[in-house]
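The chain below stands alone and is given as structure tokens, in the form predicted on its own.
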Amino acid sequence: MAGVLLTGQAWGADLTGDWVFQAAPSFPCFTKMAIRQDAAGLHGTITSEWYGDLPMLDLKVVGEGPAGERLVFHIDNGNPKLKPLDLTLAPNGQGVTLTGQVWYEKQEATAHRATAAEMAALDFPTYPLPAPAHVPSNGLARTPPMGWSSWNKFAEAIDDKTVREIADALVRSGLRDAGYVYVNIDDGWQGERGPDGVLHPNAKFPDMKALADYVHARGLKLGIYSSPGPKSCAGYAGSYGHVEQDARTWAEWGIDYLKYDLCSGEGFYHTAETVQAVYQQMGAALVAAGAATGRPIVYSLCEYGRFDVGAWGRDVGGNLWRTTGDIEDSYASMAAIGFDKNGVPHHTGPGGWNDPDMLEVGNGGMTTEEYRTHISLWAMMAAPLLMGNDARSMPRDTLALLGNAEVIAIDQDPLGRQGLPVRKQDGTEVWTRPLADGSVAVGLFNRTDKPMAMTADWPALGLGDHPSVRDLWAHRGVVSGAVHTVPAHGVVLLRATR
């Protein structure tokens, strides 16, 4: 019945026309809708603060009789994981009521008929994207970035005081000297824009410039977070319509690292061409801001590995690019990403890295052996090492895992080659990674839930019959022909030299 004209007895009034919502849930915060009937049938557009103007897909009348007839449709916000859950419009005597669910948020909002002025006041702005162009390299991230990020442990509950305490903890623990130099504030720092469009931090961050100075004084670097969409993933202000302005603001504050998370931007940019263009736009803005202030900014592309991002990440100025959705603090999540969603190996190397997301080490969802696998696998992949725990209160075993200099050396090897599996058998995997000095890192991974005996076939790996072998977690040399008992979900990480 998609072509039924909504007039007459069933609805009591023609529901085609323009409507404004009095109030709606904050996600995605629907503001207005326009419903039309023409020769092509029934169609409409619904507008939200998160995704702008979205077509009302498969708009149709369902039900029968004055009490049962209603409009049903769904929306596409650009995320392939969003199931096409129905949204429903039903008359309420004064107007219409919208019900349904979008992602996790139940919808219930009423709308009234709108004047042209009301509709115009809620027009959602659109902005042009740049033509394809190459963004010059910023010269940063010659090895995978290392540091700390707030999201995995603190989510939105992050503030200036905590960031300062984390910075002090990285120094006190020795992790700064081990290479963990970035202190990255993820989502939740943003406040409101002023009349001039400048984005200010919220009350939890009273002075970003002072915070950057504090972090820099301790030999560390400060990172920040934004989105190309109107809203960040947690609902804070994104950089939509303010790209160049935000880049200048961050550089003036002294920011050293930007994570640019697609979030609500996927409602606007959901083709390969538009996603690449919007990341190019920020890449160029960061280069310009860095040149003006003398502070180049590491650029992290977080668009969940879509559209073969590693093939063009460098071209838009990126230094690292996510290969996957968000990691969770479980062996299943970590292993699915690390073993199977780790990006295209030849895309990675000095200046640009496949990013399988942050480390969960120390957050409590895995065993020590599983966390050891986590770090070893990330090191073999030449992945960024961004801690996601509370660095202020690390037990000794967590510090030992994160601070192992021999394992960090594998991750930070200047050759920048990503390791690869060379054998998979009965739930075990052997990985190798060539290193700059001619040695080879070898990971013996056990993905089963029981201990497994594993060996390395050194001649098959090109290392002869009796290479010199060192166990990087045991910190000792081992006999080249040794049979290793690898714990369940565990690893033995070796470095071998012919």
Given for the second form:
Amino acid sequence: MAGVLLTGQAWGADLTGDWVFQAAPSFPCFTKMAIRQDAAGLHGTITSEWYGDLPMLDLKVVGEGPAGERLVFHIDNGNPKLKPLDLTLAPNGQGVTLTGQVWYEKQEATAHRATAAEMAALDFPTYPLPAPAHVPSNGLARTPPMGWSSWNKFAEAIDDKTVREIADALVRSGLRDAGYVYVNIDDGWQGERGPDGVLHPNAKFPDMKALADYVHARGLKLGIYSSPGPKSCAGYAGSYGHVEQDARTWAEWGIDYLKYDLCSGEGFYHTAETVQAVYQQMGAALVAAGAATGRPIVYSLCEYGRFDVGAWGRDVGGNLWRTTGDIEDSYASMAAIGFDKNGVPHHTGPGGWNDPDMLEVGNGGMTTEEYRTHISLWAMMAAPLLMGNDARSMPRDTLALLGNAEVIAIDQDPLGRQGLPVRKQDGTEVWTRPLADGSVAVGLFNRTDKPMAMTADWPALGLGDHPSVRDLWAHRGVVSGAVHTVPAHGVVLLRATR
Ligand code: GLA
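The structure above corresponds to the form predicted on its own; please provide the structure of the form predicted together with ligand GLA.
And the full complex, kicking off with our chain again.
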């Protein structure tokens, strides 16, 4: 008889009331819950270290009898990809057991009845958000940022020594001089906060200031990573409740670039207004902290392109904003983003850029021709070029892909216009990008799995009958009427001057 469980008449297992979890899986780390039955019906709140207080959605009794009756509910963490998965609460004799699955983490946790003091001790703090205000430009990123980031290759297996070796490799390989100057530590550097709230790096990064000095001494810049939520995506400390303090800490270390990743913040910032407000809060904090040390900080927004971020990224002080979810090292993933999900083109321009995610070039999941398409598309889009490979050991062809000065010049063109497809036919695409000197970059892309013959229709592109044309991968001039055999999944990248 459904419902009996809650009143406890029949089975003696009334699950309404306050509960504290003894221990819970580290994601999303449920800490307590409050279940009520009143005139409004059955309802409850479950608190998580990642997402704060979450309503227990569709909370109801299912099953029958002392062994079968239990409560089910689901949560919404604000991420459209997380399907509402049921969580189950069943009496276990002493208390209650929660089971189910939240995203990739199996849940199994027991809770006991809690006193008011125990509940209060686990209250999830909330902080006021700033009223909308324009964050002044930091004057940086007049062309798309270029550098390296640890995530795509190393994920959490990143440390001080590797970052130093990468810095050395950028110098040695000539890639620093080609423009790749930001050395960005992504998720996984964070340790614990001290009693004063100051966030310290973990044991893999013994001295961030010394690391910044090392990087700076090589003519490079150092980037770091955090989240507006309490937890970063990999579960490290985020900047929730410590925004200004963290910005000051990084500025004192000599940090030059912050990637600010929504992560667990999506649990409670899931409206356009709140997401914009938390990004504005850090934007203003970075401007203030950078002004105090005289070292302005590039601000990279990572909220996966939600809420039309390009329309307001600049207003919150952003220099680049992710337009998509995460890239993977496969042609399918790269092509889906590069050809079709590159944000709203007119949002891009000097000081603020659509960011289709970091490069996978050199990580092994694509052919050389596919990686050539990857970097050519990113250059055509005026995308940030953040290498994502192990720069310490680069085969010659990887170096040639990343270090092609003529292709980098397209990416870094001072006009800052995002290129666009102008013709799509039979799996081929012709893209153009106008450049500051009046010339035009033209990409002949072949998305099919066999070679295709392609030509550019110069008059239709506004370049007259016989422009002067250079092939930027072959490093030579080509006759304007040439028919190009574009390899499967490949590209021919041209620069044409009328
Ligand atoms: C998110 C971001 C990635 C990376 C990871 C780190 O998934 O989109 O680029 O920063 O977090 O945990």
